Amino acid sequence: MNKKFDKLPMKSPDLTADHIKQIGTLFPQVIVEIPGEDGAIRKGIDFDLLRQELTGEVVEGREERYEFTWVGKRRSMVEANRPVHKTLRPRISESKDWENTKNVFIEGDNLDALKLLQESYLNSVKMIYIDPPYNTGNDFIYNDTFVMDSNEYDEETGVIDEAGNRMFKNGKDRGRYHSDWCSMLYPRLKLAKNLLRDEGVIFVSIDDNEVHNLRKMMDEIFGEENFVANIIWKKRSTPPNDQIIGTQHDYIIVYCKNTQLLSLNLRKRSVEQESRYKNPDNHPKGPWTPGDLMANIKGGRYVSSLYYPITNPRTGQEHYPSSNGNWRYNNEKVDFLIQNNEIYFGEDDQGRPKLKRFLCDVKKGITWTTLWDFVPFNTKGSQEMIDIFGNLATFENPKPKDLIKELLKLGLSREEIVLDFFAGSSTTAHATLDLNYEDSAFHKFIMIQLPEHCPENTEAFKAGFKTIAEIGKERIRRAGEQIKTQIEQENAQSTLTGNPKSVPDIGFRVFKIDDTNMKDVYYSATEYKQETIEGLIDNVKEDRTDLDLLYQVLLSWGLKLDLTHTTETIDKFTIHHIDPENNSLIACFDSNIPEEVMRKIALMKPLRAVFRDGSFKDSPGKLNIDGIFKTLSPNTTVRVI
């Protein structure tokens, strides 16, 4: 039996097609056929008919409404749904502890990266933090194809990276100054939302230049009801003297996926706050601090049942509420508290009654506020870069690590994923490593950064760093080694009876965005020539490796990039195991796989098996491969690329 196996798509999902399919299940009558850009017929939506289906009134024309729009918005919405024929190519030599780490660093355009992660990390990320360009008039921002056509691109003086990605300086004199910034950020936020878990949260740093537009965009993407807070971070100790009113703060806009399911942590008390709780009388409930027993009422009104004398049982002295209030509890409750030694009359027993507030009865933390003046200023971020690299004048006022760490404490619990797709110098990764070290946690990070060139006149370039991405990767390496050294020193100083602390995951896997591994095999009949047909015997590009193919398979099959990967050799054929603990996937991309090897693979009973399209050419195994798996491993899903 000659089985034609289903092929993996090997591209990012077409979100537009998925949305049309979902609408079609509810309103099949609005689905129409329309010609695409390539002339092929595809499904579309009759929006006039859909609007009529969604209202009880006759729809005639467009009504006035409250909306947020800009030049290029529709094209940016389309771009968010457009699939990309690209892949993530692993770079083991640039990685650290590839075999064991769960952290990921992706080098390339974050729009492409977010599209490629849509299936593997759908509803998987607990927290997103980004620090996008503020659009101050001096920022370089991504120049996506939907913002300008090719002629406009050629007219711009831009910055071009090694992959051909263009950036441009978005000056305030540009006619589409705000529009270009919105068109850049909108599709990225839209795609990022898909990756958030239902209880997840996103933090976005911004300043006054675009905070108003950012709020409107996020209201539209996440829903106005899912706005959580606008944190004001005091970023400098003194205001600048070149402004009429000196700006000392930035904003951190906070939204969630679903307010009803949002999961955030209380803020841990400081050592100073904890020290306020004492236990001078050796109370069995533990440390306590005096609290007010009064319940103040405006205007001096009182409740008769709460207005009575409290008698000190040791001195007999009576105490009444003050003239503008009542006691917090009734007489019966206070008598119970006195009997349990939970009322405090001062060290000399001569004071007014106070309530003992026990540490064990209060929340394990305190509520966060929207005013953050308790974290370091921006200058601390610059100092941290100097501490790691020396004087590399590449980043202007990078965010301090402790600021991001506080956000991580707010948004993460024990073992969750944080994503930063404007990674910059990888402050978020550094903060994650630090938090894992301090709290013995197991958080994982995904960093995404464009290989933006370092100017040749900078100390970073002179030190050998050609791109911002290279600096970010090196910062993670050095920060991890600092943590490792610190733990080794602490363990060396600990007593023999103490438990040594283990080194957390300080590694990361590096992937670079590139064109798909697959050749373009779509030709019209008139374009086929003999040399073309011979070239299509293998549909994989000549410069691609097994690892390249393997990780594009993971993306196409919706498997995560941090899964354990092992290899073994069976009769000289290389077998790749992904997530061997759960037998998630087995892959073999060698040519002419014999039937005996296929039987051995089938006997492993993987959940998924994938092979190269040419693996069975002129091989007896191709004739009965379907029968082999149906007999030996009927639950295995087999695909080819």
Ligand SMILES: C[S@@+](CC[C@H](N)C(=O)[O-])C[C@H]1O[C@@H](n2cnc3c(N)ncnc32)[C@H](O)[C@@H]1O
Second form
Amino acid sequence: MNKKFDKLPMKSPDLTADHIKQIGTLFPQVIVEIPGEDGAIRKGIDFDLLRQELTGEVVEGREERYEFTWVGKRRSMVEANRPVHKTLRPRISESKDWENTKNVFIEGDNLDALKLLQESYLNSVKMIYIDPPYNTGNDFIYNDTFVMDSNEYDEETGVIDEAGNRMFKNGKDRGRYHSDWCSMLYPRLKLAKNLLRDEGVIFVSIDDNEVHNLRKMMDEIFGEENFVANIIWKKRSTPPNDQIIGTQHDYIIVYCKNTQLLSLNLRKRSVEQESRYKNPDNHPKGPWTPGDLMANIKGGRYVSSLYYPITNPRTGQEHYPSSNGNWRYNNEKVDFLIQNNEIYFGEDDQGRPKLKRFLCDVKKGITWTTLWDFVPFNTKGSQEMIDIFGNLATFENPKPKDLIKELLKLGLSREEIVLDFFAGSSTTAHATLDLNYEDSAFHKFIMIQLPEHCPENTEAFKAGFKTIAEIGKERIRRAGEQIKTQIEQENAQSTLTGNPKSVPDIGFRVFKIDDTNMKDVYYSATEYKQETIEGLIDNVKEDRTDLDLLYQVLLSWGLKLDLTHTTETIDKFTIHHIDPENNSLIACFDSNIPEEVMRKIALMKPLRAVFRDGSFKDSPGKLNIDGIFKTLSPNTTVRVI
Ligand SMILES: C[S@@+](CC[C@H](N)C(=O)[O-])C[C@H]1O[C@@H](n2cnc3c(N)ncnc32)[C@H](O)[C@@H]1O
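Having seen the form predicted on its own, could you now give me the structure of the form predicted in complex with this ligand?
Following is the full complex, with the preceding chain placed first.
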């Protein structure tokens, strides 16, 4: 029999830990995560609290205040603000329709990615959806170096991938079980908030393991007043049978950046709900449904002006309100409605009067509720992956596409950006493509996903996927193709009716996070000065290309990653145009650009121009770029990297 044995502990028991545990069974509230003498974090006792539990008097101790904190909080706050010396390197071969697409897939740690996007996407994202590790005790958490020092890490069972990324299993018995999770998520949420538009909204999937800590963190970061809702998604049809009260739901915590400015959409009526509105009398206002013309009386008192007979103009029959009510409107208003054929007396003209409620007058949709039992269960998510990848369980517990699609319908209007920085299998991207197709919308996605290794014993690995990021990218490629095929088939069938549907944007640009392109020192795009030309050394790493430089420039200049990019050659020199419609930027990273070419660039009068330090070093007489641009295009901001 292949039995898995528990490991024999090859050391004496930790009695202190046992004592703490025993006290914890009596007074769970006094157990805290604290640094020990060696600095390592373990479970310990808040003696002030314990003393308080053991006396009837108020114990003098630390000052009381309402706070939410954990070990490492301050460090994680500092981390959110620390700059990174990294960049996003374009990967055209892994991208789809690079030239035309507006979607972005970033491979790497989301903390780095969120920092890199700070300028370009500041106040730009309408909706964020994330599905972070729930901290179930079995989750692998990315070890940001600030969370755990290396000595400590060595003791943990972790895996290190090619890039040296470290994942560790955050078991419930670890002293910093909650603290590390909070330290992981806190700086990411802080950075993500900066990217949200003022009208924007963030949805976070979570379960009971961390929902309370998440709420506290979000209250702190987004402000308690910006809490929107806690959605309960019924994710299982039947409860698990190993619990007395079986959990059937997940939470989706919703916050916004500013409740005053938040814009969300009402829920669309279903086809079935709309079909209740009909137009049997061909009313010029369109379809209607009979609604109540009676109002229940308040406090047992009739309002005499609302108690009168309504006469059916065709039959002459008089109708009084029933015993417990008034009419909703006074006599004059009802006469007016009758004249406009807005009162209904039943199919046979014999019924009690009703008010015609017109579809065109009711709200554009209905109110959403916090109880989501109208979207599929989580098993549907796995089925959708099988539909895409054949009979393969490539990803554990992906969210069902329709769940995310409903969130998108709630959060996005027509042409907006959705960000998911725990992208996993890219369900959010798939849902966005689907929605764009169904609603003829133009939403763009930004997915961020760590190249987390697929363990060798998984079906994903056997199918050739080395990382989760690879699964996510392949899913988007295939989902896009499915949509394209579907549209082509629909168009083939409707050739007679004309109006073929065009295929929406099913592409995406792939970027990978890597160390900065610059040697040793990080050069941000500084104002170009003539002196910088003197005595230059080439400051760009040898393996970096024009494109690498170009996108680093975009990020430091705060330009978006989806802008149109074209190239042209002028006298053998490669000129890059970014957003040529608006002449936003021209770049040339070649060396020894002659004056003639520089003049041609200046004559194009771009808003911004960027060159490489080394562009001029061997030029005869060292070009007077300053002079050239001042004369030919004084409004261009010129910079070098
Ligand atoms: C619960 S899954 C998301 C599943 C996703 N909603 C879906 O439907 O496929 C969380 C994902 O976040 C990724 N992740 C964890 N830490 C990350 C980090 N620091 N940066 C980027 N991705 C990370 C994990 O690799 C995992 O795939």
